[in-house]
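Just the one chain here, laid out as structure tokens, in the form predicted on its own.
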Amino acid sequence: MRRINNINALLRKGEAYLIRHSVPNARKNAEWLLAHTLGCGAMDLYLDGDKYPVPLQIQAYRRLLKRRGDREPLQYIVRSTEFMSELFLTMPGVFIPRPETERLVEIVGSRIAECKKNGDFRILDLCCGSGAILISLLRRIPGTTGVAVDVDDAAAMLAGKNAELAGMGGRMECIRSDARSYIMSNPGRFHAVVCNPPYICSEEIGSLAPEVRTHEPHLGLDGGEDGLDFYRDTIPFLDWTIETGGIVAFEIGAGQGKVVSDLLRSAAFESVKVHHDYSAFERVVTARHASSVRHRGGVTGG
């Protein structure tokens, strides 16, 4: 009996499955599913195109194409992701680290390389979700330590596996904690804060593609009424945990930037600045703590 399902079939049949189901880049998430089965590169894919895999590979790459046609993330399906070209963890119920996102460890990693003097220089990250932006951050600094902090027990976990497997398990402790609580129990302890909070307006959730209003968290998208509402309830205490002269920078939505910079002047920072995306998108906000006095803000909520 002639066998059909070589390497080269089943990308074509996981193509048309894809595409049926209406799954962006068809082609390319039939190559990852099925690299992931055998094991292999996408590169080796084409190299070995003649080849058959065994029934049970077959069923397996099914079984996660099926998945992915019913709109799982593709990410949680191989439980992992690649960031700033390096590769992390993922796990359902945990923010998916996105490419846009790097924009923001770019700027900040810059940042930081102009002000960091010899000794000790921490960063702290909130809403560290996977712990993709703290870690690369990590590496592209040396010298540098960091905690990340986030609100949701996987999450914390899951950005310290991340941790120690990059090797930074070391340099950076994981702790669940809300952003605030956190904030004001570690006066003047970080020379930098970076976060990427949710920042999606409610009401626009359910217009999301449906790997992202299923499967992600809402925790990590939820920004309330105008999306604002993390920025509105933590900035006002920012300053009580960054060194004077510090850095602060938020990954922001589209028309966000004046808003989270007037909340940034508002509360001793100065030097605020947005920044666009590749897209030409406002993506990142930052500032520099400038005010040797505590803001009120900081000392009289919590």
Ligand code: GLN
Given for the second form:
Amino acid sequence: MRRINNINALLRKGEAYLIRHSVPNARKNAEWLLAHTLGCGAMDLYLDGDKYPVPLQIQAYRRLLKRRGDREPLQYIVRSTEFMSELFLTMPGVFIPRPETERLVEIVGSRIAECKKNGDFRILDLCCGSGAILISLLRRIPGTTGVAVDVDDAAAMLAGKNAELAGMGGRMECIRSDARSYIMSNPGRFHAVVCNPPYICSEEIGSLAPEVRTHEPHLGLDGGEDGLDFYRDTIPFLDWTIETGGIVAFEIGAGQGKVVSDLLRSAAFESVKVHHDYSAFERVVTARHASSVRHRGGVTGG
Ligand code: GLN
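Please supply the coordinates for the form predicted in complex with the ligand, as a counterpart to the form predicted on its own shown previously.
Full assembly next; the chain just shown is listed first.
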């Protein structure tokens, strides 16, 4: 008997396989993987449902299904994701941009647009990962330039590729460095600092979805015992690199608004505000460096 392996049947079997492996949205995942294999859009699968892919394509599709069944994130398998309605490259080992981070871009984007005068406006993205935050801000606000910094080599490299892909290569630099060293070697250089640091409590990492827990870099997720290590280690030094009047915006986890706000206030930042996301969780903290006295973090103590 001839096995039916037309597109409709491949989608059905792929969906069943992913359901057996507890993959959420199994049907959509099967569609994306088959469309990726065939180099077409998901809609085309339905227009061509009774067509027969060649055996090599079927094998390739099965390999991708196997990876997804092992709970590798779809974004790593297809090597891209959407953020702010634009395409970004992804790479195993580099943190995948999240929809909730779009809120950070919206909030800080409008603040920058409000206070940007004519002339130079430089933005620093700390813990840049794939570079999605800075690239999205540069796209939205003409005349800005920026530096994306990540402690991980692969992330800094991927951010550079994404900048090129977005046509922003000339407006942004990507640098491998830990946040504190970069801040300390660039005094007063930036008008805004944006950052989505690791903020998950160490002991919660084990309860995250398998895609995140076993495939994404813990370096980009694990914020130490209470999730707040990065904020504590970095905020006291931020005023060193940010101009008076400059804006700072951090993504935070639910319930972290108060501590991060207090850290900012004690580091010479004013107008501190916690913003919520569309699911009503605390998600972003913004503040202004309004002091004319550079207190130099913990370095001079005064
Ligand atoms: N929001 C991310 C998650 O829940 C974590 C982001 C972070 O630690 N910066 O997977």
